[in-house]
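The chain below stands alone, shown as structure tokens; this is the form predicted alone.
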Amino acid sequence: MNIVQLKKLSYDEVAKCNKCGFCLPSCPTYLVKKAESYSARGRNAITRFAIENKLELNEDTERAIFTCLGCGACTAVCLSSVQTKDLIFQNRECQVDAGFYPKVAKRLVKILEESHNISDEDQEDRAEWQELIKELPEDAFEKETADVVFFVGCVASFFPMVQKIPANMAKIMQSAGVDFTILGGEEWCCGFPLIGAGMPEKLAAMKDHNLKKVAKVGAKTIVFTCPSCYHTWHHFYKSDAKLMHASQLILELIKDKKIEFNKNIKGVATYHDPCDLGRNTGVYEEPREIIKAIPGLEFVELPMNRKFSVCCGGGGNVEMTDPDLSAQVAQTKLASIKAVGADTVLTACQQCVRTMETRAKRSKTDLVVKDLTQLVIEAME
């Protein structure tokens, strides 16, 4: 996408920004950097000036545009409802067209084209998380046909810290008698990182492959523990299958009494709304209903919750392009969690778990980070 194309798509939208500054207190990167170019208002200005030929794209605009977390918090508080995240991601396409983009993104594209996952690992290792399940028959979750496809995603497949998430979800579905399968090595990256890299046109091959594999299984439902995969399928794929986040399916199983909780969980917990699950796709209440169904657990809300939730720092490819900024945002998030007196933060996203747990360990913050699936398994057992 070049500036002419950006103008056709975006000028009316970016012109809605009245420069009021309401977005500033809600922008995590601005709160860390205290610089206008790291705010939604500043990034909107960069986009508008570029469209009006008053600003050339360069290394400075690259840094500003590619450090947006894509969390969408700015739009949630914007009086004019400016879709800043969409504008920024379109601007990233222009940056790529002009050659001003993080070169790590170029390597990412090559890896995805050749390995079909973000980790550049052997695709046959996608299902190695099954080894965490005791006494599991080989290929137990890899059936030719099933009612449900469990789309695991790259992060939970290849990062040891969060491989327990698909293992837990599989155990939950197995216990409830859900007829499901995984695609294993036939699952490709959903393509979400390419959208953040400003190269959404390269999504087509991955999308077509995944749609064909799901169709071959004959599944009527696809379930995701990864909000970004769920978001990508929801907004960029066209599938006749029903798309569900894991929290939606788990709550359904609880209501149908297909899973029961046998153990009291002591402690004070809060819930962090993942950006791609909550604000960007609209799933807020199901995770909270699950938490409130857990015996013994005391639940407290964060002051900034639901559509006003503060990003954990793991979005928008920023962990890849500016890891220090990502860590600083995560530290801010941990401070807000400790401030409400919680000893555990629950979330429903493997990337949020990775970002917050890594930061908690490195900063020696006394905080337990759990995915909802882990909480459910603990209460079941």
The other form holds:
Amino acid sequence: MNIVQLKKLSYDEVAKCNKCGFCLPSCPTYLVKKAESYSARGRNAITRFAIENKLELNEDTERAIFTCLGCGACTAVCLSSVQTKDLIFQNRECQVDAGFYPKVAKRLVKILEESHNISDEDQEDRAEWQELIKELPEDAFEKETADVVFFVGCVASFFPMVQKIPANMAKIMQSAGVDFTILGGEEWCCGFPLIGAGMPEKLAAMKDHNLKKVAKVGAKTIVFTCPSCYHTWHHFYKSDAKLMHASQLILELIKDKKIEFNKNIKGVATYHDPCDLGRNTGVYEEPREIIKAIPGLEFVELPMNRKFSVCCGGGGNVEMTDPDLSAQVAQTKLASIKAVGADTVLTACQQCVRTMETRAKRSKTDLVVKDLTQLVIEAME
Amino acid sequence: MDKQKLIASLNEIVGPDNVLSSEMDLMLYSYDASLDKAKPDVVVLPDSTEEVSKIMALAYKEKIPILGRGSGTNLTGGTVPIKGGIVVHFSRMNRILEIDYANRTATVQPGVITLDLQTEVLKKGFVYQPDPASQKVSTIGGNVSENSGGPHCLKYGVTSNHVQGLEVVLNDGTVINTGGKARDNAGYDITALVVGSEGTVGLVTKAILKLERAPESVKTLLAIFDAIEDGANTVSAIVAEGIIPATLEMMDNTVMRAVEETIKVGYPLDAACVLIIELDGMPEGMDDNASKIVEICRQNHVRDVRLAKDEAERNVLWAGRKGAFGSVGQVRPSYLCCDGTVPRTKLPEVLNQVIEIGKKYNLPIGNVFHAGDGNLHPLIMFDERDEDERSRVLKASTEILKACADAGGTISGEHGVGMEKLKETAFIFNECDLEFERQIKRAFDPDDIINPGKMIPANS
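Next up, the form predicted together with the partner chain. The previous block was the form predicted alone.
Below: every chain and molecule of the assembly, starting with the one above.
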């Protein structure tokens, strides 16, 4: 995208920013870096100055625009409802065409085109997580047809730290008698990282492939443990199937008494709303209802919850482009969790689990990080 | 001084990570929440008074303009570096240094966000009263410099009534302390002079603020009127009755509609205006005062008076009021707020003039303001990108401020003069008044390097 196209697409929206600054304290990167270029207002000003030819895109604007977490917290507090996340991603497209974008993004595109997953792994290993399930016949979850497709996502497929998430989700569905399948090696990256990388046009091939594979299975429902895959399907795919996040399906199973909780879970837990699940797709209550259905568990809310939830630091590809910043944001998140007296933080996203758990280990913070699927399995056993 | 040398010197003081000088960074410190823009030469993020002192001494030695900045929420260009130079961004100096509940003071650095302090002291049942609508982002340094007000300042006074002492870095880097934890102090009241000086006499690096007990009980009423005049008359009638509520805020139809776009408050969208009337203090006698207020509202043809049932309802009423400025972005992308003050009894008359001025220049104007203080905030809505509209806005703003001054009022209630209202100072000051202000400025800053070009018009 060039500046003329950016003007056409973004100028009216970015002009709605009247620079009141209300977004500053909601922007996780501003709170860490404390400089205007790391704030939503500052990033919008960059877009506007660029459109008005008052500022050239260069390495500095690349740094500012590519360190946005895409969390959307700024818009939640914006009285003019400026869609900053969208503006940032549009600006990223412009940065890409101007040649100012992180090298890692270029590599990412190549990997996605060649390997169809973000880890540059063999697609055949996508279902490796099944090895975590004891006594399971090979390919047990790979059927020709099924009611439900479980779209696992790249991170949960390839990062050992979070492979237990799909394993647990599969166990839950199996136990509840859900007729589901995974796409295994035929599942491709949903393309979400490309939006964050400023190359949304490259998403088409992935979308077409995934839609075709789901159609072949004949599934009426697609379930996701990854909020970003779920968000991407919601906003960028056109699928006739019903899209559900794992938390929504699990809650249905609880309500239909298809799963039951037999074990008391001790401790004080809070819940971190993943940006792409909560604020960006609107799923807030189902995870809370599940938590409240767990016997014994004490639940406390974070002061900034639901649409005001603070990003864990794992959003917007920032973990790739500026790992230190991502870690600093995560550290702030951990501090806010400890401040409410929780010993466990629950969430519903493998990326949030990875970001928070890694940070907790490195900073020796005494905190248990769990995906909801794990909590559910523990209470079922 | 050569720019590279200046940057090198600043690097030595605060470290290179805290000196910003790229073209992008300079552009990003060229604005605040007003319409003005001007680029600095360099931005610096100090972490201590000692660093600020060194930066100031450098600026003094090299005769470089310098100004302090918090969150940049100013509405009159107070933090726009019109003469270039150094912008000192206080975002890292954001520590609450001490809360002394026994003496009821809080000592804070200038970068502390107002609401962060308020949230902290409320845990122990205390309040820091000044509550500018921007409190969730504005900083204490900015509030002190602009002498910020807010809805509750009707009863409790503006920022100057809540500052007991300051640490100020003077033009040559000297650090002075004014006032203190004791309530009475000998000598000139330098604290009073610095508060509201719009950052033109020195850089505030510490403030000792007054804390008060949180009121035992609060009652919040929403009075709905079908005519602006009735609302305005109610305001003066309440005060004439001898009741000083904690707040008496007015919001007109245009603003209510904009607010409802983002915050679902439930304002009556067919009404001409509402008053948010809040009573606070001891529960005894509060019901009587509330009844009296309702009676006065009735005498002035109120359509309905609603009482906020609980804290949640109260919060949402206030969220609407405090979000009003930003919300007008739902109507038009830009706004200019004319912060004029008039004697309360003149409110109906001046509000009518505001409406006429809006018609004359064909501009939508919303009203949301501290009615109890007679402090108007007509919000002229437009699109900054439209040059013609922009020039009409500036003319309309001048006329509105003239109307306020002519009614026996003034041109700034709380947002300051900044660079936006320099020529309008002529409506309220004569040349002798202005020259005396210039003398004061020279006493602090003979080289005119501290936030130059603000608050006082240059000698004609």
